[in-house]
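There is one chain below, alone, in structure tokens, taken in the form predicted on its own.
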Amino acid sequence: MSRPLRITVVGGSRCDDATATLAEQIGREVARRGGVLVCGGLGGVMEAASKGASAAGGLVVGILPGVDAREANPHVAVPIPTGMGEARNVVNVRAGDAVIALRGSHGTLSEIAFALGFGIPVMAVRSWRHLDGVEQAETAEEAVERALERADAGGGSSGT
């Protein structure tokens, strides 16, 4: 049985309107292409990507830092409370076959580092330039296309 590819989207828990619009486009594109969107399940980039995927009929999985599933943003269909705080970043990254990174801070940077260390492909969209091993994309469509290609080529964690 073939499983859909899982794309983890990471970025700031707060973001400006332009970044939110981009995240929403990425979420919509992941869903349109049959992928499952994985994210940290809270606000900012996570909520915008979740909103886009959900609106396009996609499945959204939120890997939450706390123990209460109700903390998830309203677009998360499958909340997974971990009780791990920021350590849940490892689970968030491992749950995906590829990672798409948008603007964020130290938590986002940690997720990028974990992904690279695990051999999970990372696409950055208009952010995180000059990081070795991170591929750059300029549009939502380009980021999702590359992420799915890299994941499908076996660069992700699932081996599907």
Contents of the next structure:
Number of protein chains: 4
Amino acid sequence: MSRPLRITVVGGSRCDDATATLAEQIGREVARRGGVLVCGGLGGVMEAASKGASAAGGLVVGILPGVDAREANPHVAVPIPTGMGEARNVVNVRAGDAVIALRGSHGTLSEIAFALGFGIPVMAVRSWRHLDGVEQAETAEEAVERALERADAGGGSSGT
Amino acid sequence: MSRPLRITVVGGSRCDDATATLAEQIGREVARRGGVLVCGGLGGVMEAASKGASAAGGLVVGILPGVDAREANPHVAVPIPTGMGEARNVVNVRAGDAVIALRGSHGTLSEIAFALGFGIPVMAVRSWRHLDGVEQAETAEEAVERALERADAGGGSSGT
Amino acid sequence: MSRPLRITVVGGSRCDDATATLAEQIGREVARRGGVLVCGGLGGVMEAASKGASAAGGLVVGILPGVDAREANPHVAVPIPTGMGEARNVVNVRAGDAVIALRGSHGTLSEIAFALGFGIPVMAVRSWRHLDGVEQAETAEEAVERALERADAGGGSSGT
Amino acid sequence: MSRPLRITVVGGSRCDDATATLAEQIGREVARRGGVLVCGGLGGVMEAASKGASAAGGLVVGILPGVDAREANPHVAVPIPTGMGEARNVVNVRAGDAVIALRGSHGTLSEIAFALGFGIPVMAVRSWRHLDGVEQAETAEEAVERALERADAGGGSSGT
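Switching forms now, from the form predicted on its own to the form predicted together with another copy of the chain, please provide the structure.
Shown next: the complete complex, the earlier chain at its head.
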């Protein structure tokens, strides 16, 4: 079988309108291109990306820090309550064949750092800029297209 | 929105034919009734349940102990490589609105123990028998029907 | 160098007086024989064992489920707040060269199950009785003596 | 009781001689001032810091990513094998009342990010420089002195 590629979107649990719009576009693009959207399942960037993917008919998986699935935003179809707090950031990152990072705070930075350490491709759109190994994209389309290319090239978890 | 209920199936990573048949029937029933199948993503009971659910058109999520999504059995649509070893058992259990336990070893026992501790309903079919709070079921149909009832009653993560 | 052996004591976060007395004796014995006491850091069996070890001049490490080191009982010298909830049970077990189990609930059962699965020796004193592979001891002295023997034989983490 | 303060030292698992010398000085200072040294338990910065603390008579705790306590460097008195891979970075950080960061790679960056996110004071000595909220120190003495001050002011886990 061939599995759909999984794209993890990371960013702040609160965000400004421009970032939310961008996240929603990214979620929609992931879904339109047949990817599964993975995120931390909460608000802000996570919710906007979930909304975009869900509206486009895509599957949304939310890796939650807490123990209650009801904390997931309403666009998450499959909540995974880990009860592990911020250690879930590691799972969130590993769950993706590639990571797209938007504006966020220290949690987002930890996820970018883990992705780089794990050799998982990271595309950033208006996020932490100064990290070697993070590719910059200007638009949602560019970010998703390149994330899927990089994910696919990595072999990732897509079977044959 | 109303989320599909998630049923976590736990059991040995190797199993005899009768257990595999039972696990496959359980996976199929979960899918037929609109549930998402969650499991540890590997072989044995996990693979048989995944196969049943996948064949019936259901979604299969595999919460893996290792770091490589390719370790998932071929019926897992969404592998979640945690890299956390057996600590992923906690996530596996929390990810379900109810747990169905088949024959297994100490990992399975740890998952039953966590479910009981978390207040997550546990149905056992030919599994560890002597634990208070674990309900016994005789058939795949009975196990899934009651798991879904109990999951739904708990309110679980199904939205409104 | 030769490291001291680490003995993990598991049991309920509340307990009756007889169990507390037993736990305190076990903690004292671990310290008297030069071992490090590891536990979950909270109350009940954990606190009593910590008290016994601390009073005898031993080192007490508490692997906490929460994020606040101040949740540790007052006899813990080195609190390790994991923020991982019950997934810390895995760490608690792995941190010991052997495990001594007293009366407890599902968390304790999960820890016994993990120890058995990991091949870590488990001594039980008036705890869950029906598990193959768990050795039974009648007194604190017997439990600690045998736990240290078994830990040492395993090679565990003691250097040379 | 009053617990000793715990200082977590983070940095690369391999390092140049100058960094090793600095790490060893930091470990020694932590021990001299009565602190417990926490680290990831492996080589490089971790080993040098462990060596310094151990040589000065201090207690060294190593929070290991793997399952085998024997992977700890020889100066670790209390190895804690987590089996959680890089998710142990979260535990490593939370275990400290303050963090001192030396030169390192993405794992180190993830630890700095977590510390900032958790509100745990971070002192950097020749480490990742461009992060708001990280205090810079020039020498081992300065780093340890300020880390202990900041840890103490935070109330941290030191009891009364």
